[in-house]
Each structure stands twice: as structure tokens, then as C-alpha cells.
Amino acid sequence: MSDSTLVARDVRMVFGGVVALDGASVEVRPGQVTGLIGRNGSGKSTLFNCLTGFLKPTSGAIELDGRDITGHAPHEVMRSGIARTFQTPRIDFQTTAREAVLCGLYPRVRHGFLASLLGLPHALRAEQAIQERADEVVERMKMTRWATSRIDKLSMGRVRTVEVARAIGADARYILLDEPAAGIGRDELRVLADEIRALADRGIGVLLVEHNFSLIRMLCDTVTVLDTGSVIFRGTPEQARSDARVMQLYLGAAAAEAA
């Protein structure tokens, strides 16, 4: 594994007597989209949460560009250059879509509250830059038409689009997307797919946890498959599609017929 990576290495996670992860590893490289797939309960979300600081592994390590960040708090992980989305969107449903994107950018602000209160020039410039960045992301994600709509009035697909937009706006070096296509319509899915690929083309490492194997095949350079907390496969999406165990455990007969 190269130094320039986000890595979960031999992670074991035990809750009481339940082993959720048993020596699981995954690697996210800059400029690539890595898929993380598996059946419900396979450990995907647990590994995702270990990578982002929401869980501290029982053993094993999380490394960012060669530096051990195991057990770092989520805000420290974020400031290190890692952004994420959630299966259940964590957004204030009383804000507008644009306001939600804007709020997601404020952790980037380096000046203090007093500087903003006093209207100091550097604080004003930073505020303006954040406003412009929010508008740029809103336009890029094709949200302009509904950017002023309140989150609680939007479809779940559009709410998920807002969450992805917040992660993109954070200018992270690694972006981890937890089932971003769930509930998204065909047009929104096309925008999402184009943007994920564009992220990798700009040198960002993307980890995609997703049940939609068609999206995995379309976007991912490599895929890691989990089952009962262990990695059972690592390779390309096409190799995964040809692997009998992966097809049996995850894709199922319907996927085999669709292929």
C-alpha cells in the first residue's frame, strides 16, 4: 500500500460478544473510486465509521497518507481532509438546500467568531469566498432550480444530493459516500455519477458504499467485498461480477440474470 492513501488495515471491531469486523482492510487511493459492497450486516457501515472516527477499532489501524489516525475524533478526521455522507442524512430539515450546503462549508473557516462579529476584512473575505463556493457547488450539482426550497419539502433523492454537495464543497482529499444513490431518480443519479467520476478525475479518492451494483460497475476502479466482517474479494467490478462467491453472497440470481 502506498503512502498516499486512506487505509483501514486489519480492523477488528467487537461489540460485546459480537464480532462486526474481523481483520477487514480497504484502501482508498487519490484519483480512484473504490467500491465497498456486501450484504446487509456484512460490516460495511462499521468499517465506514471506523474510517471516519465515529468508531474506534478494537484492533487494527486507520492510516491517512502513512499517518496513524486510529481513534481520532470525527472533527479531527474531517480537518485532516476526509468528508463523508450518512445513510440517514444529517441535515437541518428547516433550512433551504443552499443554506444546508453553506452550513456544511463553515468547518473550513479559520477565523474566530469575534472577527466575524467585528466585520474584520479577512473575515469578510472568507465569508464571501464561502458564499461563492456554495453557489459553485449548487450549480455543479444541478441544484439551482430548487436551491431555495426547504429540505423538508424535497424528495429523499434531492436530500441525498444536498448531502453529497456538502461533502464535495468541503474540498476534502478523500470523500466517503454511504449509499448516496438510495432513493435518487434517474436524472439525479446521472448527475451524481458524473460528479463522482469528476471527483476522481480531479485527484480525489472516493470510497463508495452502495447496493446499486450497476453504479459500482460504472464508476469504480476497484471493489472490496465484505461478508460477516471479513474481506472475501478485492479486485475490479468485472472480476467481482465473474466471481462465483461474490455472485452467490451479494449479487444473487437476479443480478446474474441482469448481467
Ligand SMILES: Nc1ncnc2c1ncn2[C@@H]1O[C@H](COP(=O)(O)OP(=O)(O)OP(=O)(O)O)[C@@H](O)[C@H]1O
Contents of the next structure:
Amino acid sequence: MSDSTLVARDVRMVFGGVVALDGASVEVRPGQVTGLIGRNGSGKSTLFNCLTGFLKPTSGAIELDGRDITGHAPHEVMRSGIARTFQTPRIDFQTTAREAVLCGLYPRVRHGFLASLLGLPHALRAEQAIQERADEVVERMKMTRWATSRIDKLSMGRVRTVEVARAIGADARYILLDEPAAGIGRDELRVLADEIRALADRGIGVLLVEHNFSLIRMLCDTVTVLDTGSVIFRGTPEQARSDARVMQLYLGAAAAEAA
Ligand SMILES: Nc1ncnc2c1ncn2[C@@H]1O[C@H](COP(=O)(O)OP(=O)(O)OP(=O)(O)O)[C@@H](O)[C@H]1O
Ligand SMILES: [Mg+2]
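Let's compare: the form predicted on its own is above, so bring in the form predicted in complex with the named molecule.
Entire complex below, previous chain first.
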């Protein structure tokens, strides 16, 4: 495995008696979209949680650009350039969409608390840069029309768009998206798909959990298939599509037909 990657290596994760991951490995490369697919309960979100410090693997390692980051806390992982979304959005529903994007940007501010209290010029410049960055992301994600709406008034598709916008705004080198398209409408899906591809084209490494195989085919360079906590396939979406086991057993007959 090359140096510039985010890697989960032989990760095992046991919850009481449940083996959620059983020696699973995945590699996320800069400039590529890696799909992570598998049946419900196959361990996809658990692997996300291990990669981002929300869970410490029972055994195995998480490596960022050749450096061992196993067991680092989520905020440390985020600071080292890895952003994520959650399968169930974790957003303050009382804020507006733009405020949510803005909040996602603050962990990156380095001017310090005291400076911001005193309103020192460099703190003001940082604040202005953050406001501009939020507007840029809002525009890029086509959120402008509803950016001042409260999140609890938005459709699930828009809430997911806000989550992805936050991850994009964080300027991360790796972005992990856990089912970002679930419950999202056609138009939002198109914007989202374009943005995911654009992230990779800008050199960001994307890990994408997604059940819709058409989207996987459209976006992914490689795909890793999990089943009961183990990797059963790794290859291109086209190779996955012609793999009878992947198609029939792990995506279901309906998905196989749609693909
Ligand atoms: N905190 C936990 N405590 C106990 N068991 C858990 C925990 N988190 C996950 N599991 C179990 O681990 C297994 C893998 O779950 P995980 O959520 O990673 O699957 P998934 O592939 O993301 O599924 P889905 O497609 O439904 O989102 C499941 O059997 C699940 O019940
Ligand atoms: Mg999941």
C-alpha cells in the first residue's frame, strides 16, 4: 500500500458477543472515490467509526499517510484532515442550513479564543474568510435558496446536503460519506453526485457507503464489498457487476437487474 492513503488494516471489532468486523481492510486513495458496499449489518458504519476514531478497533490498525492513528480521538482525526458524515445526520436542528455549514468550519480556525474576544485584526480576517468560505460552499452545493431556513423545516435530502456541505467545507484530505444519498430527491442527487466526483478530481480521497449501485458505478474508481465483517471483493464497479456473488448475494436481485 502506498504512503499517501487512509487505510484500515485487518480491523476486528467485537461488541460483546457480536463480531461486527472480522479482519476488514480498506484503502482510500487521494483523487479516488472508493465505494464501500454490503448488506445491512455487514459492518460498513462500524468501519467508518473505526476510521474516524469514534470506535477503537479490538485489533488491527488505522493508518493515515503511513502513520498509525489507531485509537486517536475523533477531534484529533478530524484535525489531521479526515471529515465524515453520519448515516443518521448529527446536526443541531435549531440552526439554519448556512449556520450549520459555518459551525463545521470553526474547528479549523487557528487565531485563538482570546484574540477573537478582543477582536484583533487577524481574528476578524479569519472570521471574514470563514464567512466567505461558507458562502462558497453554500453556492457550490446549490443551497442558496434555502440556506437561511431552519434545519428542522428542511426535507431529509436537504439535511443530508447540509451534512455533506459541512464535510466539504472542512477542507479535509479525506472525506467519508455514510449513505449521503439516502432519502434524497433526484435534483439533489445530481448536485451531490457531481460534488462527490469533483472532490476526487481536486485530489481528495472519498470513501462512499451507498446502496444504489448505479451511483456506485457512476462515481467509484474501486469498490470494496463487506459481508459479515469481512471483505469478500475488491475491484472496479464493472468487475463487481460481473461478479455473480456480489450481485446476487450482496446487492440483491433487484439491484443486479437495475445495474
Ligand atoms: N455499538 C454497537 N453495539 C453492538 N452491536 C453493534 C454496535 N454497532 C454495530 N453493531 C452491530 O455490528 C454489526 C455491523 O453494524 P453496522 O452498523 O456497521 O452495519 P452497516 O453495514 O453499516 O449496516 P447498514 O447498511 O444497515 O447501515 C451489526 O450486527 C450491528 O448490529
Ligand atoms: Mg451503516
